[in-house]
Each structure stands twice: as structure tokens, then as C-alpha cells.
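The chain below stands alone and is given as C-alpha cells, in the form predicted on its own.
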Amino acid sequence: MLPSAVIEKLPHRRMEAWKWTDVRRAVRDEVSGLSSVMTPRFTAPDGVSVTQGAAHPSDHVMGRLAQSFSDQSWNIYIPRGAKAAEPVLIEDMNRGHGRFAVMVDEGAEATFVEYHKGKAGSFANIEQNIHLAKGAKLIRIIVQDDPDDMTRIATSCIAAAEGTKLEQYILSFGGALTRLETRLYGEGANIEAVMNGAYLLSGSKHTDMTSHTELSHPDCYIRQSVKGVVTDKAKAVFQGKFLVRRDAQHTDAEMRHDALMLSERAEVRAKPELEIYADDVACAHGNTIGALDDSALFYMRQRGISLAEAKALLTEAFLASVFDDMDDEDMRESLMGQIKNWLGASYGV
């Protein structure tokens, strides 16, 4: 398929779900990977299989685009009852179209660590379909840090059966245009999910964190917290929706988005939504956008802390809560270390 034909298939701002993330406008004919297939690298512990096989048809706009380049997907299987001792690492998702299918079988537990770090002047489109069988547990940690001129779209569709547990943590530093979309479909009762994320954007980078959670069975527990920092001319988008069907009684779901704007030229667009048809639920959503607290900065400066260091400390404290639920202390320290490095470069400390 010619690059111009690919661009014509890309989402654009006249599509409601993409009105703040115009992929068609961001992509040019000469970008690398627009018409190629991705070749990722996997590191899997014993007992976890990684194979290639026929992929299922996709009903997502970017999935259909990936499907036009390959009818194959990378299939990752966690056997029934297995508890993977080490994380599954997915790397080198730096350009092209990639399709993944993950099966965490009944009672199995696994951790996935995904590094989305691309190449200058490139395009990446990833569709990942994940199935959590009854009683399975999955922890996903996604780190995305692309060059200023790279476009990346990563879409994850997660089907969760009865009694499953999902923990997902995203750390995004953006790119020319980045969209990290998660679609969670509850296919059983007693599902527990934590879906947190943090974005830190400078220059003219753009990150879109979009999520859609659809529950059709009772007694589910969902927590989602996304926090971000934008400076310079950066742009951030948060779109989150909880759709609670009539049979999803006793749902306990909470969504929050909080952002710090450190520049008058930066932009943050947020759209949290609740659509509820059940009558015995506890659901809430919230959104705040503001600046650093001047009184806190004054208090810290009165105690001999420089202005730059005070700003960095306050921003770090603001973001840290996103990763509080993470059990892996080493991974948490790694993520916070990357945040500190970004803050040090931004504030000059």
C-alpha cells in the first residue's frame, strides 16, 4: 500500500474520538514504518510461549489498518495456573505496524513490561488484544519515550473474565503525536482493575491517554488515576469513559485526571465520562487542571530550598501517587528515577 493511501485511512479530527489527536495531519509520506510490518523483540521466562499465528479480525480503526499489512500476530501464552517468575519484556517496537495477542489462562499470573521507544522520523501502530481467563492476574507496565518527530498509536483491548485482576501503569514522555488507548471489557463478575498513568511533556510533544471501560456483570472494582505535567507548547489529552450496563450492579468505580500546566502556551484537554444504566453502584469521576501551589513554594524557599528544586520536589510528589499501588519496588524506583531525570532537565536541578 502506498504511503498516501495509508494516510487516507488514518483517524482525523472530524472523528469524535480523535478530535484532539489528528493522526492524519501529523503524518507525512516520507515517515519510516508507514507501510511496513513491525519486528519486536521478546524476552519471556520459562513456561511462557511466544509464537506467530493467524490474527483475529479487528474492529478498531487502527487495528484494521495494521490488518491490511499483516494477517499474522505475535501470540503470547501464559499457561493455566502458571505464575511467571520474571516479567515478559517487549521491546524494539520502534516502527511499522504490529499485532499482538496475549492469553493469560485460568488462574495464571504474569507481568508484562513494554518499552515504546522509537526512531526519529518514524511511525508505529500497535494493536494488542489481551484475554484474561477466569481468576487470572496481569500487571502491565508501559514506558513510552519517543523522539520529537515520531508518531505512535498503541491500542490495547482487554477482555477480562470472572475474578480477574488487572494492574496497568503507564509512563509517557510523548512524541510528535502519541496515543495510548486502553479498552477494558468486563466479561464476568468480581473484576478488579487499577489503570493508572502519568505523562510529562515538554517542547511541542503530544500525548493522548484514552480509555474505555465497559462492565456488564456485578461486583466489579475499578480505580483509574492519570496525572500529567505539561510545559512549553506541549499538548495533553485525557479521555476516559466508564460504561456500566444494567446487570453490572454493585460496581465501585472511580476515575480521576489531574494536570499541572507550567506554561501559558501548553494545552490540556480532558473529557472524563460516566454512562450508567445500573441503579446500585458507586461511581465517580473528577478532573483538575492547575499550577504549582505558590504558598507551598514560598514555604519551601523560606527554608533554604531553591526555587527550581522546590518546583521539582512538588511536581515529583504530585506524580508519585500514580505508582503507589505498585508492588515491585525496583520497578517503581525505576519509573520514579525517569521522572526525576525529566524534572531535573526541565527545572535545571
Given for the second form:
Amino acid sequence: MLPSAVIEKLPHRRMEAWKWTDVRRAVRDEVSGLSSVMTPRFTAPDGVSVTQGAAHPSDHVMGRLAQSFSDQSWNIYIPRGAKAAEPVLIEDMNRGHGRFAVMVDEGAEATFVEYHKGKAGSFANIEQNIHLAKGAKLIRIIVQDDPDDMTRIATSCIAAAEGTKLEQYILSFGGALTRLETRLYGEGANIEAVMNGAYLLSGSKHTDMTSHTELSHPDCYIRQSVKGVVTDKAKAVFQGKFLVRRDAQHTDAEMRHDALMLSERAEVRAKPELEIYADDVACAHGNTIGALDDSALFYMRQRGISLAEAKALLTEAFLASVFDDMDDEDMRESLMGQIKNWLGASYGV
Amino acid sequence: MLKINNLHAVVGEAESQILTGLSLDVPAGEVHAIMGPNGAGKSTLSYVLTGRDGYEVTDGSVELGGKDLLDMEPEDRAAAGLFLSFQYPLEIPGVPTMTFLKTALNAQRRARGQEEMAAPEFLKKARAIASELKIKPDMLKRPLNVGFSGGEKKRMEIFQMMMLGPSFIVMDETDSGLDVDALRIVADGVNSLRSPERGMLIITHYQRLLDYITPDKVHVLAGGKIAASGDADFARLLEKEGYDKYAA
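Target state, the form predicted together with its partner chain; input state, the form predicted on its own:
Okay, now the whole complex, with that chain kicking things off.
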């Protein structure tokens, strides 16, 4: 397929779900990866298998595009009852179309760590189909940091069976255009999910965190908190939707998006949505966009802390809660370390 | 030590004139109190001295230890030794008290060209001062001032003051929100910092605090300038007679 033909298939701003993230406009036909297949690198602990095989058809716009380049996917299998001691690492997702199918079988537990770090002038399109079988537990840690001329769309569709647990933590530093989309489909009762994310954007970077959570069975518990900071001319998009069907009684779901805007030219677009058909549920959403507190900044400066350092400390404290629930202290420290580095560089500490 | 000369300042976008030619000299080793009615400009003085945004000096000068304060950023004034105990200490969510204070202390030391204080030494000092002020160690791990009572916040101001060891201290209505026991603890802390090298300015509406911290001089601030001055006994007279005769 010619690059120009690929561009024709990319979603654009006249499509409601893509109105703030116009992929078609962002991509030029000279970028690399537009019509090639991705070659990711895996590090998998004993007992976890990674193979290539026939992929399931996709029903998502970017998934269908990936499908037109390969009918194969990388299939990662966590066997029934397995509790992987080490995380599964996925790296080198730096350009091209990549398809992944993950199966965490009954009662199995796994942690996935994904590094989405691309090369200058590239395009990456990642489709992940994840299936959590009954009682499975999956922790996903996703770190994304691309050059400012790279476009990346990563779409995860997660089907969760009864009694499954999902914890997802995203840390995004953006790119020319970055969209990290999560679609969670509850296929049983008693699902627990934490879907948190933080974005830190400077220059003219763009991150879009879109999620769609669909519940059709009772007694599910969802917590979602996305926090971010934008400076310069950066742009952040948050779209979150909870769709609670009639049989999903006693759903307890909460969605929050909180952003700090540190420049007049930065932009934050937020669209939290609840669509509820069950009558005995507790669902809430909240959205705030604000600046750092001037009084707190002055107080810190009066104690001798420089303005840049005061801003960095307050921003770090603001973002930290996103990763509070992580059990893996070292991983949490590593994510906070990356946040500190970004703050140091962006605020000039 | 602190020399304020003919200070004029305006506040906010309306540029209302709050200080109208205030002059005051606090030599090293002395404690001066500033009393006055509400709206006299007491808090404005504390913010002008520390360089808060929105407080603009239109005339006059302020020197601390021979250095021109008005040209400096707030953090540089702090490094030069100026400390303000806030009337309403701010809550800093997510930043543990110890992290905050260690960052502040070492930022000041760096600015003065001194070595940073190592963690063990810092901890030891913090524990000793906390116990002196009857602050539970647990409170030092919590985000600064978040969920603290008014009295706890004031005690935390004194804790910070003793940790940072400034050369000049401004206390803005430190007694408000304190019961008698807390007032005594706070006053003991302040008195322990009195030294020949250090000056203090105590801003207060009531004379109560001055029963515990005896000032060398007492000034009345009214209409944006010093309207009268006297010794420690003058505070009691003011408390009895009120500020009416100084009102502009």
C-alpha cells in the first residue's frame, strides 16, 4: 500500500472520537513506518510464551489498518494459574504497524511493562487485544516518550472475564501526536480495575488519553484518575467514557481528570462521559483544569526554595497520586524519577 | 540590621496606597513589636519585606545587614537571612514536611555558598527541635500543614524558623489561633532564638504575645507609617487605651 493510501485510511477530526486528535493531518507520506510491520523485542520470564500466529480480525479503525499489513500477531500467553515472577517487557515499538494478542489464562497473574519510545520522523500503530480469563490479574505499566515529529497510536482492547483484576498505569511524555487508547469490556461480574495515567507535555507535543469502559455485569469496581501538566504550546486530550448497561447493578465507578496548565498557549481538551442504564450504581466523574497556587509558591520561595524548584515540587506532588496504588515500589520510584527529570529539564531547576 | 527608610507601597491592581513613608530601624540583638489597628498595613509590611507579588514599592528603601532587600527575589531574601512566620501558613499538599524543609534549608545553603546539610545531621537536628516544640515525629512525615489545626500550623512555623536559623525574623500575628499552652511553647522557641546577632519584628494586634516575648521597643503602625514608639510598657498602655488616637 502506498503511503498516500495509508494516510487516506487514518482517522481525522470530522470523526467524533478523533475530533481533537487529527491523525490524518499530522502524518506526512515521507514518515517511516507508515506501510511497514513493527519488529518489537520481548523479554519474557519462564512459563510465558511469545509466538507469532494468526490474528483475530479487528473492529477498530487503527486495528483494521494494522490488519491490512499483517494477518499475524504476536501472541503472548500466560498459562492457567501461572504467577510470573518477572514482568513481561515489550520494547522497540518504534515504528510500523504492530499487532499483539495477550491471553492471561484463568487465575494467572502477570505484569507487563511497555516502553513506547520511537525514532525521529516515524509513525507507529499498535493494536493490542488482551483477554483476561476468569480470576486473572494483569498489571500494565506503559511508558511513552517520543520525539516531537513522531506519531503514535496505541489501542488496547481488553476483555475481562468474571473476577478479574486490572491495574494500568500510563506515563506519557507525548510526541507530535500520541494517542493511547484503552477499551475495557467487562464480560463478567466482580471486575476490579484501576486505570490511571499521567501526562507531561512541553513544546508542541500532543497526548490523547482516550478510554472506553463498558460494563454489562454486576458488582464491578472501577477507579480512573488521569492527571497531567501542559506547558508551552502543548496539547492534552482526555476522553473517558463509562458505559454501564442495565445488568451492571452495583457498579462502583469513578473517573477523574485533573490538569495543570502552566502556559497561556497550552491547551487541554477534556470530555468525561457517563452513560448509565442500571439504576443501582455509584458512578461519578470529575474534571479540573487549573494553575499552580500562587500563595503556595510564594510560601515556598519565602523559605528559600527557588521559583523553578517550587513549581517542580508542587507539580510532582500533584502527579504522584496517580501512582500511589502501585505495589512495586521500585517501578513507582522509576516512574517518579522520570517525572522529576522532565520537571528538572522543563522548569529549569 | 534591618533599616526601613521612608517606605511607600501600593497593593493590588487598584494600587491602593497602604504604606505611606514608614521608617524603622531594628538593630541586631533587638526585638521590636509593631502593633496597630486592623487595616493599618501590618500584614502589608510583612509581604513588602519578603517580596510577595502584588505588593509594589513606590518609594523608600529596605536594607538587611547592609544589603538592599528590595532588589532581590523572595528566595534570595530568605537566603540573606529573612524569615516570615505567616499569619496563615499555607498547606502544601503532597510535599512531606521533612522533604520541604530539607529542600529549603539546602537551597539557602547553596545560595550562600555553603555545603548542603547531610541527611543524618538534618534528621538529628529536626528530631531535637521537634521534641522541644512538642511536635510528634509523625507530623513531620505528613504533607506540610495539610489538615493541621491553626495551633499546629503556628508551631510548625516556629519549627521551620528554628531549623533554618534566620538572621532576621518577622512574625505576623503568630499568637492568633494559639491557646495558652501552645503560646508558651511558641514563645519559648522564639526566646531561645534571641541572640546578639539576630533581630526580630513581631507584628501583633494584641499585647498578649508580648507577655511572653518581651520586646525592646514597641511601635504603633497607623495610616501606613509609625505613629508612635515606646518601650515594653507602652504595649500595655496601648492595650488599655486602644488605637483610636492614632487613627488617621
